[in-house]
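Just the one chain here, the form predicted alone, laid out as structure tokens.
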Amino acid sequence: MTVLVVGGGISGLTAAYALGRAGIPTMLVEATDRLGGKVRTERVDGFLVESGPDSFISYRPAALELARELSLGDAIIGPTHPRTVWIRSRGRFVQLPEGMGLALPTRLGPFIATDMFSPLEKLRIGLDLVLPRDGLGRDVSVGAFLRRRLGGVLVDRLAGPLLGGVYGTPIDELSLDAVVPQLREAERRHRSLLLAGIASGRAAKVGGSGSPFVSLAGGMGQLSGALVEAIEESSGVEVRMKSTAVTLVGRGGGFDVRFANGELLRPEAVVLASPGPVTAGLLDEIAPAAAAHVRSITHSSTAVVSLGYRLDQFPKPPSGHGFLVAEGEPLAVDACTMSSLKWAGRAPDGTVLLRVFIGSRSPGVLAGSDAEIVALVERDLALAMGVHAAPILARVARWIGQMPNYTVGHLERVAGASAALAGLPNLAIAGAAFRGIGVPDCVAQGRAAAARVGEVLSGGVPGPAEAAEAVPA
């Protein structure tokens, strides 16, 4: 062996793939019984219930051009339509205008007609029109950010819901410079971000753009899938699961890894795509400055509740892709995905598989057993959509402590550790707790960490320790 690769998500398959096609000697670990991390597909009683993510940015290209290298570019499809997605505000749905990007209007008309704001809640998002840009270089929150623009209005029933619920951190801890970068960018350009949403509407209209989420036909879990069947398939990767690594130490050139069952390896180089709080423990010894870098990103929990329905248990069909919920709403979940709706072969005919979020409004509940969480949440669609029939199916998945935060200063705690790591050229660390929380993040980091380590046992000159060099634009 030449290289170990600690943790088997998809970071850590990214890279173990990419090694064995450069022919490199690779050994991949996994703590647990299973490959692809939060990326998880099951077929139950002809649902598709997926525990992550269910699809990925196309515009970031990275996981495109895998599920294309994996022989998947058949399997690629896009969102049915309509493409309506609901806000649950102050008591009612809302539908999101039509042309809404990051929490800005790319198309003027919808955002006027909306009946989310008031008039007067629209003159004082209109206000970003005249107001001077801010001028400052330093990374704030996105909703300082937004609040100082477009007002508190919107960041509570729109922006919160939007960028908050996706990366699991309330939008006035989330970083600008980590999260939406182009936000800042779209005031230095344009001054107002109103306007700067216009001009991107029209230039999305010129280029054609549709939605920018594919997924696969079979689920997520065919990425991670095929990632599996390629490696096996690779004479020079070897794959061991249910193997913890504890500690890890240098030695001479390479290192010594030590596991829970006391086996010692001793790689020339190291990937360490495995979850944040692991990552810093590992790090502890051999560099206790990054260690104390990637221990400073904290981590929160969620849980996704899959629900299967019939569609007669519906006082009428539900409709759309699914809904946000806004700030101040009495509703313990924070959003619904309706998967059947959105994406084609996910249910059996007749039937709704609805996905729902829960944790980051009211946290105390994942403490909760898997009956108790069910039972709140079909307390909340019995609320929100009238539906008060016990579900046909229901699947908990929980991730504790596995949700990386983004916080203000996020890029400050990456480059520190990468700093930290400089003078261990053939150790790369990769992850969804560092550059990117989306696959195609992770996919990238996971490729750029084999290059890394690849080009020091070439001989060559590293690139930087972290795996990527951009966050989710």
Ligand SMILES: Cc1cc2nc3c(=O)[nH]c(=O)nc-3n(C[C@H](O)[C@H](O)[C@H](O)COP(=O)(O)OP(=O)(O)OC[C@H]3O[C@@H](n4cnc5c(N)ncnc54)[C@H](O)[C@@H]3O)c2cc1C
The other form holds:
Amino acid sequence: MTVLVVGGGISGLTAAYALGRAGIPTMLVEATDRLGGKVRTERVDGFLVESGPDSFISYRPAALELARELSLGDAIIGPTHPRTVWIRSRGRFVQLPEGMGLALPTRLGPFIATDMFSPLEKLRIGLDLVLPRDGLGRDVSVGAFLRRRLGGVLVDRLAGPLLGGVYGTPIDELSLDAVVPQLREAERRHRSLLLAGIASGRAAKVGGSGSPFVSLAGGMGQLSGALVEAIEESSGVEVRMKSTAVTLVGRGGGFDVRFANGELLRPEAVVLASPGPVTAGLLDEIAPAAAAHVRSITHSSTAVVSLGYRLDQFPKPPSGHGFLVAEGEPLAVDACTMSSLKWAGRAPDGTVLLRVFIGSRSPGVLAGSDAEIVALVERDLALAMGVHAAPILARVARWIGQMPNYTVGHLERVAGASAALAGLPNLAIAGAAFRGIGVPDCVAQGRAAAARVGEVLSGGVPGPAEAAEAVPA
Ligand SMILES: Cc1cc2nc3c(=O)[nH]c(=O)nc-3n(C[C@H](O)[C@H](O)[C@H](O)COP(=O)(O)OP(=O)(O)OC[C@H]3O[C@@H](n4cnc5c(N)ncnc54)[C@H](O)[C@@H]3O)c2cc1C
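Now that you have shown the form predicted alone, what about the form predicted together with the ligand?
Zooming out: every chain and molecule, the one shown earlier first.
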């Protein structure tokens, strides 16, 4: 083996796959007895349960391209239509205005018509049309940026639930530059964010784009499964399960990697595709400055509760793709996706599969038992949707300390780690903690890490240590 890839999540699998395709002898080590990391799809009693991601965005093309490359083109599916998302705000459900992007409306009509905001609140939002540019170059929180331009109600009721949910970080801590740099660019070019949003809506219409989200007919596990198959077919890649890397030190031009079971491996190059805190620990001895930068990227927790119901258990049939919860609502849950209404093939006929996120608004609940978490979710669903019957399926997946927080200054921390690794060209880091938490960005990072070490092994010039596309989704 020439290259050691640590971590069998989507980032590490992609790196090992790319190295195998490049004909470089590689070993992938995974601490657990399962490959895929946060990508985890299971069939339970006819339900397709996703414990981690259930879809990915197509406008950052790495995952889509990989799926096609792995002959999964026919399995790519879009969500069912129409896309209706609800926001639980001030004790009732309000429909997300049509054409709402991640933070900005892209169509004026539905935004003016929505009863989510009072006329006075809409006036405050409209102040954006005349406010001058901020002009500050430094990173700020997405919340602070949007509050200044569009006011607090838009942040608390719309942008916060939309963005905070995706990134698992409160919007007032989330880095503008790392997460939505296009908002700063929009202000620079158009001054008004509302005008910029509407211009982007027009451009999308011209391009005829539909929903940006896609998934796979067999769930996201189809992507990691196809990667694993391709790796297994590649003669140059060996996979070792239940192998936990614990220390990494330099040895001449290569490395000594020690494992929890005492084993020692001596690769010429290493790709660390482990979760951020593990990567920091592995860098401690060989690159303490890089380790400090990586360690300063904090992680939070969440749980996904998958609940199956018979349709007749609901007082009225559920509709739409799901709901988000606005700031200040007396609910413990963060959001709910109506999985089987959003994606085909997720639940048997006559049943509904819900996927509920919990942990951001009420972190304490994650210390409870599965039964306690399910009970809390059931209480909220009874309150919000009137479903009082016990679910016919309940599954809890906890991700404790595993959600990287892209807080203000994130890009500086990543650049700091990269700079501190400049003297170790045959060591690359990749994964959700660095340049994008979404599956497409993890795929891109896995490929870039493989390219960096591959380049060095063939005597070329390496890319940056955490090389990837510029900005996360
Ligand atoms: C609940 C949830 C919902 C999400 N929803 C979406 C979504 O809808 N769309 C989307 O695009 N993204 C989504 N994401 C984000 C995305 O799934 C993750 O960011 C991505 O899968 C992370 O991949 P990774 O390979 O970087 O890390 P991981 O998947 O965490 O993989 C790291 C691997 O390293 C292994 N490991 C750890 N320590 C060691 C060690 N010492 N030695 C060897 N191996 C080790 C771990 O066991 C693991 O298998 C979601 C994430 C979560 C948790």
